[in-house]
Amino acid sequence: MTKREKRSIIPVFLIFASAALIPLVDTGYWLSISISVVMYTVLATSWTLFSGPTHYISLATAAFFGIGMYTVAGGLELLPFPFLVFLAGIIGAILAAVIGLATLRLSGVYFVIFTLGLAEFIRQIFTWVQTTMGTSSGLYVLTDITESIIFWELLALAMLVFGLGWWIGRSRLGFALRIIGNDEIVAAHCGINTARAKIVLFIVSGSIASVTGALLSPRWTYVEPGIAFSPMISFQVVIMALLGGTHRLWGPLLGVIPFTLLWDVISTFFPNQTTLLLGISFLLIVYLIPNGIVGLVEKIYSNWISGNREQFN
């Protein structure tokens, strides 16, 4: 570790300590907005993790979000809900094993439109299986856990993210994935092993994503398909990590924050427009910043920077 990555460690840290402050201020509004913005922050930061580098656009978040869901919900009244949570870490790794060594030889819009349909076969799934149980109704996830507790739950996997993040982007397996993002014939051709790195990334994707489920499912109370696999999930987390900009660990926290407030906006004022608004955002963020904040902001600096050396010289 080198000095200035030590030195960085400080204000992070005080941004963690900032945050986790917030429940013993507002235990209403702010700490509502504050739990979707760490829940996103960790979704779109684990997507990215794996899509940042490879470059595949993976839609699959929701199923996997979905999964941790019901594996708290089904299992509450039987097993501990801290045993529930890792088992939903495991189970969310051992999908995204499956799905990635059927899948990962595809790319570009194959790879998407798989992982698409992926998450409305599972949710199909879940549907009939409680419809053929005699009931279409879902499962109610009723425990003592409060928002507050919630919120450092969360906030805490984010840290996790962000440490986990860190050291695989100073590995071999991140080197190789940034080789694979660039040309994935030169990074064979090298010895690399595409499919195992593509992978294990995908696992690790995976997996924090059915956690982050399964921390949520208290929060929902009643827990059914259509909300623990809403394509909506899977949609909002990529719009968010693009808006930040997925080429930096920290980019997809800068699209967070802004998105889940101008979303909050939205849901209140244009319930029926969602979907359409949503749309919009990402052509307009495809378009007009498709490096996301970060790219905008490092374009600025090193404009300015130009300018300054053409001034001195």
Contents of the next structure:
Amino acid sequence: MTKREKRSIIPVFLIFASAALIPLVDTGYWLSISISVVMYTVLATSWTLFSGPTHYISLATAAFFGIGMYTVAGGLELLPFPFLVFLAGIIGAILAAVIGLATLRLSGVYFVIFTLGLAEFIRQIFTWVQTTMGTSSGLYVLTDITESIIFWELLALAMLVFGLGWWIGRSRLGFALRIIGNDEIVAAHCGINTARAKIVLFIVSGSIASVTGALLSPRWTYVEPGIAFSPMISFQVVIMALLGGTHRLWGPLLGVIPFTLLWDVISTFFPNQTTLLLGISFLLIVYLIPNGIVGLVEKIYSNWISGNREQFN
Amino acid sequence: MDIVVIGLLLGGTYALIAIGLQLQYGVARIMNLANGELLVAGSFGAFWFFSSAQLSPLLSLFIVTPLAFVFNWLIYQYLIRPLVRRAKNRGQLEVDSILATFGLSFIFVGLMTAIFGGEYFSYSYLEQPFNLLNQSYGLNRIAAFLVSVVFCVALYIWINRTQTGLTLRAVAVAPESAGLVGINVPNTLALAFALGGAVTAAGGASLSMFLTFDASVGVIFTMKALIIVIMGGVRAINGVIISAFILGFVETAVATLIDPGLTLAAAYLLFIFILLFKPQGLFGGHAS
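For the form predicted together with the partner chain instead of the form predicted on its own, what are the coordinates?
So here's everything in the complex, that chain up top.
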């Protein structure tokens, strides 16, 4: 650990600890918004773990999320909840491994295309299975898990994700991924098994998204394919991560908080224009702040530093 | 037999759509995720002319297609060109253009929902039966198929027999070298992009003759077109046409034999199969 990292431990713990107090203060609107913030923080940060260094845009979050949700919804009568959450992680990992093996050995475009339709593909299969096997199109999730508990579970998961992200960032794997992101051919020539490195990290990312879906399942009492595999989740995760900035571990967080609050306002006041506004925010980010809020802050900061230096000289 | 003929008719329109995407991705090198939305815009165009002016889709094609050409040309000049200039390398451009066109697709869906509403649309045009090999098929399907054949043949001749077609092929093969022999590369790229969009919109207009559509269905067609292009090979026009027929046939078979809700799933299985065993496409040379 560097000195700087040691110094940041205490503030980070303080932030998490004070966040954990939220359910004690309010269990209404602010708790529900906080759940969304933590949920998207976990999803966007785990998305960035893979897509940040490699620049491979994954649009599959909804697929993993939905799989996790269905694992809990489908197995609740047979197995205990904690086991199902664990199982969701395993299933997500297997799905990610299969997708990775099929697409990550090839160029990035194949991966993007594949993930674009993945949630819809799985949704069609689930709908078909449910309508041919059973009579109803959805499943009931009846538990005594309150919103406060969901929040704490997600917060713990967020801590895990940040810890994992920090550890990957300083490991050989993280280093290998950054090289792949800069130039895949160079990476291959350095002796990095590029396909393996990408697949491993995609598995981590996908598994976390599945666990998130599993933890959130009790929040909806009724789960059906249209809700669980809603493609909007994938798009929002991508946009939040990009808004925050994908080259720092804490970047997505800076995108998640403003966007979740803004999105809540938008969907209350303009419920029919959400798609249009989502598209506009996408374009604004790509054209105006390509490196996200973090990139913007760092640029201003470095300008300020160099400005100060000039004054001294 | 039924499945083969319907699959063939559907495949014709798919070929047209996929060629549109191929022009944009193979020649202009922009992965356009808003392609399906432009297709739906074409469908809405044909629908609007039919319901407000009783104009046959076969005629409104001649209005919709040039409009789509101009519109796509503007998109390329004002939205894609800045990204091309900004990009330090091919990978950066790929990421940027995927994100930008992805955002565009949402804007189109939002606009079309705002203008036409979120429900399903269809109109009845040429719904008489037509007898073919002792079976009857909708005349509108056959008309749509003929439209695609005419467009595909025209494009094929244009690309292979004219001067402009030659520059297009040159830029597709080697954009850097094309500039050295006096080809205006930026203009050719814009032309390919605009032409691709126009062809896609024409495909959308002919699809609307026999398919029900809504404002948000575009992404499904983007997926299908992408799968066809990858299956056929990014720069092989013959491969794309054959792959379109394969997809049309497989989809029709799955829809009639198993469940109409599984058409995308069928396309996906085909996609996985291709990725695992022949990622450079059935008829392509090397993967790019």
